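Have a look below at one chain only, the form predicted on its own, in structure tokens format.
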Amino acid sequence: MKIIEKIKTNKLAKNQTEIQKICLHKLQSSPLPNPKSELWRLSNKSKFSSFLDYSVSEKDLKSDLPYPKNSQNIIRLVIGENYKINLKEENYSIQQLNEDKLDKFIKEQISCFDQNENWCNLLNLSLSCKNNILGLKINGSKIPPIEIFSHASNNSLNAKTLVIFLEKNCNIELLQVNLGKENSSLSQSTFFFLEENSSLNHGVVSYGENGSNLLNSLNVIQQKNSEYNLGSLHFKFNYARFEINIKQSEGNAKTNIKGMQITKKDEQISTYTKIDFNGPNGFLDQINKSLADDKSHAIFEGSIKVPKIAQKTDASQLSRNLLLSNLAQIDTKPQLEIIADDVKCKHGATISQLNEEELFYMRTRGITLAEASKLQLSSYFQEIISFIPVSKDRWNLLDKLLNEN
């Protein structure tokens, strides 16, 4: 059975928490997300169609991760597994939260949530069981790196769902690594919460197989004198759909954003960000970079709100984009909305190709074309890469966007 229909018949689950419940509800009344609005007009129907076609499966997945294994000086989770964390050291603290807190930030989160503005989220929170949400409290300094990871099973739709309360005067190095097994589906919501002097350096790497699926939801909320910084890189992917919400909920915080998403073959990736300012002071550097091949289809669409209360705030949002195939489109679409009258923000695009004289110039030097391209490539993935918090020796990503057939 479909999942939309599973949504009206309101059968996901023999046992269904009150958090399903809630969002089932909410989804019911229209349980597909307006095509002709501005966040869904350019999706791809049928590929998002194939997102939908899978079962829903709540089994545990055996680990089968690319990475090395686990050094002593990172901590990996796997979301969906089973754990019972309580990480207690000289300098830092990692708890799980228990589930009545889990429950009641969910809840929260779910009240304000609009049907079409946040469908990812209530899709996979309508269909996340409580074995694939894993919440966490951290607070301390000098905490390892942390790796957490969530895949999907061949021919399954799953859905996976991260919380993390970052306490004051916190400071984390976290990956979180998104992958796709052929012919599967992957639902992935994610909720920071920034408390006061907190600081977060978050990588998210998405990468699937042939005929994987991605729709991953990323909630953030900023309070004073806090930090987030964000590099993200999604490839590999028959359909993907990345959402950044950003909430700075008393202005006075910093946040960075350098994203890229690489299309091939028939593939379409896109990225919506939405960046809510509630008070003054606020800051933000966004830069998007989408690279598109073939027949394939990258989206950005970015959007900063700037109301009457966020005066001084200082807002950038660039779109990058690398056009490689005249088949290959590029829909780019960075805005701004401004109330308050005492602000510095900013907004562009540009869609180009790779540069044909430095190609020229290589290709005189005995390079050849394949590695000319290649060194020109490099040069375009390595500021994104370089802000994802990864060592290169435990994944080379340069080494694995250059080589990537």
The other form holds:
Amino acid sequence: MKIIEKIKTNKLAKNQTEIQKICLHKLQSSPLPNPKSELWRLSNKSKFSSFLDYSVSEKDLKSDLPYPKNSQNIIRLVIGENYKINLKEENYSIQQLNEDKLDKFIKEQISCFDQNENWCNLLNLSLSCKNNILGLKINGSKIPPIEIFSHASNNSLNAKTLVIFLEKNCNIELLQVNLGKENSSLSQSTFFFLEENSSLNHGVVSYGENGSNLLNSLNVIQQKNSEYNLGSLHFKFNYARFEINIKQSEGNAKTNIKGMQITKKDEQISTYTKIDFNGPNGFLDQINKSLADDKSHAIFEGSIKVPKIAQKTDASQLSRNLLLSNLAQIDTKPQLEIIADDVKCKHGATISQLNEEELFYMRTRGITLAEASKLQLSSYFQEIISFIPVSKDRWNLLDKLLNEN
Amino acid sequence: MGVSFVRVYKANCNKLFLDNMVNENLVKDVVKEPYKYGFVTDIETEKIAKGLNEDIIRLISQKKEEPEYLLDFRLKAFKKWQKMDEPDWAGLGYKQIDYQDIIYYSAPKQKEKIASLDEVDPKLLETFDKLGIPLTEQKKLTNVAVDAVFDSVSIATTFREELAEHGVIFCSISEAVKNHSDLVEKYLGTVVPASDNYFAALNSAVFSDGSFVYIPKGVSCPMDLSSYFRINSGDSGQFERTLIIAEESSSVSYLEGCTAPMFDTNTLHAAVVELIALDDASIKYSTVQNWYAGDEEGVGGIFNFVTKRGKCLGKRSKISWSQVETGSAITWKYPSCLLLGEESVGEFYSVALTNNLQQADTGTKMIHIGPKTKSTIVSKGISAGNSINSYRGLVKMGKKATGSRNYSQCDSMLIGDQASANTFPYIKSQQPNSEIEHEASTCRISEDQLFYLQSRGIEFEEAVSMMVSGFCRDVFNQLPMEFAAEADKLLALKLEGSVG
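Structure of the form predicted in complex with its partner chain, given the form predicted on its own:
So here's everything in the complex, that chain up top.
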């Protein structure tokens, strides 16, 4: 684990920023998360260490990003490409966050980080250099959709950080694409701050190639009357871990999450979500789907916390899982921790295989087994994919999922 | 899709709830009920010195005149226990237990051997009488055979002859060690090995008494069997061990009840229960747990750290756990089923009521190993006061569990805004040809329902009691007749209060 050695000996980077120093300091005493903690217990140790086995690359090789051909008016950004962003249009503006504000915000976040719960963020912020931190401030309306790319180059570990402030009454559609090249590790941390009345339709599409690893951490703070919708899809990673931390800081906010992870071969992909309701009248609707085939392992853990202050919270969480092979494994653990008494909270979880009756029905009508299961799968995928913004016309995700091996 | 059975319950909550503080307080009041089993029996007891070491274990073994293998079993367990750490994963807040400050053997002094019940100290009989447990066989009305355990020893077992006619063995485990040593040696520790967990290891080292049940092949036990546990001394722990073996095509229903006096110290109760069901056998194990829960400030009360597990060894065997948990300062208990036999069935029905500063972390483990195994989990938690009530469960489908099914439902009811209700279901599957469904919901006493009942002339207190009883109905329906009545009464009692 090259990275850990370097963290211990403090030989990571030469010109460390203050934030890097703070995070490195926090990591130095115990550089790895506690493997016995609930959040890391199921993580495959050798796969996790393969994530840490590359050296950090700060420079990006200009890689061939898959730019789907389309003339649509889309703002496209690549984290790590060093350019100044200052877009001012009639209805909206997208500007780079000034450094002081960015620093202050990140430091605030770090101050409440826990070694295990926020390990991915700590690692990310200790590794990601100035160039790889993109901070944006967005306001206005009728903003064209935004696409933001992060990618890891071959045989190296890349750390990218994205911070976005959504100002009052602003609403946007944003698609984040995380790409892993062959034998690479990508550490991506994203921070969103949604001010009052703002709304964000967020899509996360992450896919890799052979032997790529991903630690993706998403942190959202929602002020009142904000709305956050997330559609996410993770597939084709040797090891991927997606952490979602959402905090409704004063309640009265809406959160919708539809996520999916697909594992094949001997891959391991896990999703950990933590939703905190810090005020009354919060709303959450979450569904997480997993599909595990071959010898793979899919994990979902979701925690919902409803303290006393969060009266009239309405939260539901559903974990639906398809287990397609005898050698694959699925672990799921939706959990509720409730103190407020006037709330509606529920969760559900199922694990099964493709419905045999449906298969039989289709086969009696002359559809082959392969086609019939493809049809079933596409209906399973569609619910999530249709929730991912921007992607619909530009990224043929369904096709990718059904036809790629 | 194969997962079309998802039914996520809409919590029975009321959007139009008016913040009626009066009602809020009333609900709080009605769940307060003084503990009526808190008396201490003044009886001369024989206690050994405090503390835990090999000599103490040898002494316990010697007192019980145990064979060599059992002493070995105890000593091995003790060695394992010494190397183990007390678990902290449940996040239960309690003062560290000083294991050297506990008396591991305490027994009421009485004649060496008792020929009949008439020779039992009348004070003891009186105690059990006060608790409503019929030990004298004249009170045959209930048709339940009882094994009464007082502190560390079994006092009496009723209806022995009648049971013996059917070949059923029902006695204290100390007696079984003497008279049915082969059975005990064969099965003891096979379901819950000594190294299973910290408290199981402790129990294996120092267990004092408990019940032993053996149902021979083809026998359906003619009456319900029951054991009643009473902790009397404040400084002794209770470590009982229960072993139930149901041979091929046999069936038995077993009931367990428990109470303790009020002390302002915490008493440790670390029991182990092992059930073994062979081909086509069925065991129904019901518990009404009403240990002293401590006072309103959380002073005193029993630490109830129990390991209960059943092994469905045979084909088509069935183990059903039902429990009503109302007592104990801390309950930490996961009655589980290992489903090995083909088409074996595991069931878990639970009601847990916590009040004041009580903490309950309870649930079940259903480990599906054999093919076509089925399990059902229904858990109802009611939390009031400042209590914490958690459901923690594991459903695991092993690689060979083809065609297996599990259905779990966990509902929580919150009374007041200081109590907390948590749900932690762990679900793990390695078998695609199996189905698991889990659902959970949280709600409060519905104002609508309350208003409806009250507007029809039903008093507030009775209405709340009815609603709680309705909430628990799925579980109460699974309890044996004698217990169902008792459980309903118990909940009603807990809900009975100072409402005028």
